[in-house]
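What follows is a single chain, given as structure tokens, in the form predicted alone.
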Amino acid sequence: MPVDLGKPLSWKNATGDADTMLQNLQANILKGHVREHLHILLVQFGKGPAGAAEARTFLAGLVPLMKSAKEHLQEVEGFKRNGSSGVPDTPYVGVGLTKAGYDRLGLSDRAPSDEAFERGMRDDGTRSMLKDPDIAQWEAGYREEIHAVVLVGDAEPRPAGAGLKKVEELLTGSLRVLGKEVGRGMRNANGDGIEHFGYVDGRSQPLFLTEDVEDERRGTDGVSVWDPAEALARILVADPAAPDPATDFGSYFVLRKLEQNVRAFRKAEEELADALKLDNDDRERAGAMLVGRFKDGTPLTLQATPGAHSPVMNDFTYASDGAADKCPFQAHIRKTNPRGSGGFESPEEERRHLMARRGQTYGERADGPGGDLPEGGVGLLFMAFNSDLVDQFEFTQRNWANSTGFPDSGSEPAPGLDPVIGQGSRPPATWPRVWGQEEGQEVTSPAQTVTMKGGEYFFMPSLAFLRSL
């Protein structure tokens, strides 16, 4: 029976082609793999037949270090039942190829055919469309032509480091490491993942496994208002270079290094609170208006103060906030997931732009009590899986985050850019002075506090393809 891409999958009940697909799919795609300690290598292959042969040997050599989606899901299930005892402590190893990487391997005619993938993120047209900085302003490792990315991650530093060493031992001959990234998870007192501005991050995700949807229904605030279930077609792509595209799948992978100016963001929070004359505990709402959630993850559209229960609430839409007098139209999480409130498409059409995000924070923080907030050197390694780069990642960045007119507010002035990841000119925006009341005040938009430092598009191929090399 063929893999049904039109709905979520029950991995425990998968048989036939669906079970084979799970055995040949890389981990971390359908379900995020723990990667509190993460290493990323940007790799360039050598030229000519010799370079292609060395690259093929390297990629095939990675397979024994990798686990399939099925093996990962079995590990997670074993951990749920038995804790850490008896669960193999194996790091996650993932690999992706660029279009230039396929070309260097001599597989141009078998490469995936997504338009954005073929262009690449370094392309002048891509950068102009996304309003990314000039390549000269990118970090060195991203300025050159990248052919592959390798990710190694684990819950603990030692297995992650051991996995990295094994990967590096395979890098011989003409293979070059253009750049390295190190990510390390950050968590708040509740154990929720946060980013460097201090806000809960990664809470709302599309779920592709029925078991995960059921866990969400039973273990959180539910799925009756916002259903996170998503069809496999929004993340999986038949691997055209694999032995059997009917069972061998991969996914397009976006990597972007986003540097965060924590000092400038904190200043933006304070200046917005001052402009709106927010007093005492209500000043915290200024930052929540920029993000759409309070630092503890409480959705601003649901309540005016932090302190919602844990796990962080996600079963909501903006149906009761049509005037945006609770959560502003331009708030980051409303911009990047309008939950049916965008005004330009039906809720069903909006959903198809959502991505499976797998980001991780990077950079060491030296600021303690009374210390200086970092102005750079820290940020987010944004990572996301897509089945259609143009319709998912690029659409979200270009048509939502970077668009001053999204969502459709129905009146002037327009919402403005996403204050967190929006790129481009930043016109003034209107913010509600009092939560839940329509009185708004136009305020000069905060300066850009997130800077793109480099990135690329990859395809994470099937294990069957890697074995065939």
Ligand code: HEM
The other form holds:
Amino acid sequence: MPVDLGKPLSWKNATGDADTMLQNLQANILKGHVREHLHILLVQFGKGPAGAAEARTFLAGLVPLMKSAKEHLQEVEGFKRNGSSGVPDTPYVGVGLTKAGYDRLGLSDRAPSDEAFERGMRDDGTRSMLKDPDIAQWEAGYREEIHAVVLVGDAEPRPAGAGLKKVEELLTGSLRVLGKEVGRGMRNANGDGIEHFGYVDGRSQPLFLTEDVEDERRGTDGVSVWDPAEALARILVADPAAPDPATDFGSYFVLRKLEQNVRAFRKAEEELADALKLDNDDRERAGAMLVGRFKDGTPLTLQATPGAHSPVMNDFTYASDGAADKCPFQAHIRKTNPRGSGGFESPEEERRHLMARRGQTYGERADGPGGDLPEGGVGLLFMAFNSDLVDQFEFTQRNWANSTGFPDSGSEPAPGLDPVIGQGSRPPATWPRVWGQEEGQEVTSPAQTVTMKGGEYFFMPSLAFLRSL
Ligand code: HEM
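Form predicted alone done; form predicted together with protoporphyrin IX containing FE (HEM) now:
Let's see the whole complex now, leading with the same chain.
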């Protein structure tokens, strides 16, 4: 039986091709792998036949350090059953290749063929379309031609460091490390993962495994209003360079280093609260309007105050907030997942743009989130898996976040840019002064506080491909 890409997969019941697929797929794609401590290496291969041979040896040498999706899922299951003793001390090691990387390997004709992947993120056309900064303003590691990315992640610093060392030992000869990133998870008092502006992040995800959907149904606020189940076709791509594309799959991987100016974001929250004359406890609603959730993750469309965080809710749409007088149209999470209310496509078509986010925060802070308010040096290593880069990541950034006219609000002024990740000029927008009352007030838009410092598109190939090198 061929792998059925048209629906989510039950990994526990997978047999035949689906089971082989799980054994040949890298971990962290279908389900996020723990990566509180994360190392990222940007690698360049040497030129000519010698460079290609060294690159092949390097990639094949990574395989013994890597685990398959199936091994990872079994590990997580063991952890659930036996507690921490059930977790083998092995980090996640993942590898992705760029189009230029396939070219250097001498595999141009077997490289994946997504249009955005072929262009790359450094391409002038890509940058102007996404309104990304000039490459001269990117960090050094991203300015040159990258051929591979290696990710090493673990819950603890020691195994992550040991895994990194093993990878670095393989980087010999003409292989060059162009750049290194260190990601470090941050959590709030409730134990939920947060980003540098202080908000719970990583909560809303498309789920590709029926077991994960079931966990969501039983262990959270449920799945009756917003169904997170997604078809495998939204994340898996047959690996064209693998021995058997019927069982060997990979996924396109987006990496973007997004620097966060925490001080400026805090100022934007205060200025919005002042402009709308929000009082006392209601002032934190200003930040929630920028993000679409309060800091503790409570969705703003559901309630006017925080507190719905045990667990953080995700079973909602904007159906009862059509005028956006609870959660503004332009709030980050409403822009990046309008949950059927975007107005330009059917709810089913709209879902096609969602992607699996696997980001991690970077940068040290003196006294924790909200304390020292850094203006730079901290941010998000945005990472996401896609089966179609043009229709998922690029569509979201370009047609939604950067587009003033999305969603289709039917009113003036248009919603405006996504205040968190929107790039481009920022006209004034309307914000609800009183939660749930149609009393919007036009306010000068908050300044841009997230700056793209570099990035690239990769394909995370099947283990079967890596073994075949
Ligand atoms: C959700 C922050 C970049 C797409 C969220 C949430 C936060 C957040 C706090 C709410 C938690 C959740 O629902 O999981 C940030 C910050 C960013 C950033 C601070 C940059 C520094 C991006 C980028 C994209 C993106 C570049 C895509 C182009 C999404 C999506 C969701 C989300 C799709 C889930 C929305 C939903 O399903 O309701 N982000 N984000 N984010 N973000 Fe971002």
